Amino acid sequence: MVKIIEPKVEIITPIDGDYILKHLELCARNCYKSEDKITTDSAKNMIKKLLELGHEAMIEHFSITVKLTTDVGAYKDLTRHRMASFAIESTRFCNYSKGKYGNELTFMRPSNMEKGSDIYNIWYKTMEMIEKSYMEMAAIGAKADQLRMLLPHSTKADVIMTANIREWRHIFKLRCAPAAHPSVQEIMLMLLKEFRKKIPVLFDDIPYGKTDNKAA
C-alpha cells in the first residue's frame, strides 16, 4: 500500500535572530563608516530603514539552509531560483523497492485535492498502480534509474535549500502568492511562519498568501 504523508520544513541553521540583525547592520554600517553607531539595540532599526530604502544588497551577508519535504513538482518549482543551492533525494539512485525505503513509494498529499473526493481517489488508485508497476519492474532487476521513469509529481522529495536573505525573501514573495502552484505556495507559507516566529524584522513585511505579485 502507497503511504502518503504531509509536508515538512526544518531550518538547519541554528538560527539567532537578534544575531542575524546585528550581523548584517554590522555589514551595512561599514558602508557609511557608522559603525560607532552601533547600540545594543540599534539592529532592528538599521534593519528596517535598509528595507525601507531598497537597500537589500546587505541582507545577502547571511545565508540559511532549510529542509523542505514535498512533492517533485514543487522542487521543480523552487529550482527555478538561480540564487539558490539545492540538494534532493535522488530518484536516480534511490531504489524504493529495497528494505531502506520500506518498500514502498511515498506519495505527498495533494494540497488542492480534497481527500474523500472523486478526483482524489482517482489520484490514489493511480498512485497504487505505479507502485504496483515499479515493484513488479524491481522484481524482474529494473535499476533506479529505469524506475524512477514511472515516478510522477506528486513523489516526495526531501529537498535541501539554501539561499542568503535576499534571495528568500524573494522566494517568498513569488512562491506565497496566490499565483503559485498549490503545493509549492503550502511549503512556502510553512517555511515563512517559521522564518517571521525565529528572525525578528526581516519577513514581517512579505504579505501572508495576499499578494498580487505573478509566480515566475
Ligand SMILES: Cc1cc2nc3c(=O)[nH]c(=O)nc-3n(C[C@H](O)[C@H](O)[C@H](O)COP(=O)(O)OP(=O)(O)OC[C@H]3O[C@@H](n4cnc5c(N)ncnc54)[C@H](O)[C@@H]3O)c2cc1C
The other form holds:
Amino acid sequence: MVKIIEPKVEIITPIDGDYILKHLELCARNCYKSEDKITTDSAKNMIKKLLELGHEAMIEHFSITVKLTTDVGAYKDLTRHRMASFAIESTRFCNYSKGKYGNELTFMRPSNMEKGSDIYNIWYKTMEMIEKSYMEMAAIGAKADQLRMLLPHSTKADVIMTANIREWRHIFKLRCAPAAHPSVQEIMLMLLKEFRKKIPVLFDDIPYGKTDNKAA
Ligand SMILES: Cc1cc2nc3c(=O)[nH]c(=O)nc-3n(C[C@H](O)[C@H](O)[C@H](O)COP(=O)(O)OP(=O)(O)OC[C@H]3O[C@@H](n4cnc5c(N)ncnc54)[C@H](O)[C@@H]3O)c2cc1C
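Right, the form predicted on its own is done; let's see the coordinates for the form predicted in complex with this ligand.
To see the whole picture, the full complex is given below, headed by that same chain.
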C-alpha cells in the first residue's frame, strides 16, 4: 500500500536569535566604524534600520541550513533559487522496492485536494497504480534510474537547503505568497513560522499567508 505523509520542517543550524542579530550588527557596524555604539540591546534597532534602508547585503553574513520533507513539485520550485545550496534525496539512487525504504513508495498528502473528495480519490488510485508498476518493473530487474521515470510530482523528497538570511527573506516573499503553488507555499509557511519564532526582527515584515501577517 502506498504511504501518504505530511510535510515537515527541521532547522539544522543551531539557532540563537539574539546571537544572529549581534553577529549581523557587528558586520554592519564595520561599514560605519560605529562598533563603539554596540550595547546589550542595540542589535534589534540596527537590524530594523538596515531592513528599512534596504541595506540587505549586511544580512548575507549568516546562513541557515534546514531539512524539508516535501514533494518533488515543491523541490523543483525551490531549486530555482540560485543563491541557495541543496542536497536532495535522489530518485536515481534510491530504489524504493528495497526493504530499506519499506518496499513502498511514499507520497506527500496533496495540499490542494480535500481528502475523500472525488479528485483526491482519483489521485490516490493513480498513486497506487504507479506503485504497482514500480514494484513490477523492479521485480524484473529495472534499476532505480529506470524506475524513477514513473514517479510523479507528489513523490516525497527530503531536501537539505542552505541560504543566507537575505536569500531566505527573498524566498519567503515569493514562496509564501498566494501566487506560489500550494505545496511550496505550505512548506515555506511552516518554515517561516519557525524562523519567526526563533529569530527576532528579521522575518517579521514578511507576509504570513493570505490575510494574517501576525499568525506566526
Ligand atoms: C509564482 C511564481 C511562478 C513562477 N512561474 C514560473 C514559470 O512558469 N516558469 C519558470 O521558468 N519559472 C517560474 N518561476 C520561477 C522564477 O522565474 C524564478 O526562477 C524563481 O522564483 C527564482 O527567483 P529569483 O531569480 O528572483 O531568485 P534567486 O535565484 O533566488 O536569486 C535571488 C536574487 O539574486 C539576483 N540574481 C540571481 N541570479 C541573477 C542573475 N543571473 N542576474 C541578475 N540577478 C540575479 C536577483 O536579484 C534575484 O532576485 C515562478 C516563480 C514564482 C514565485
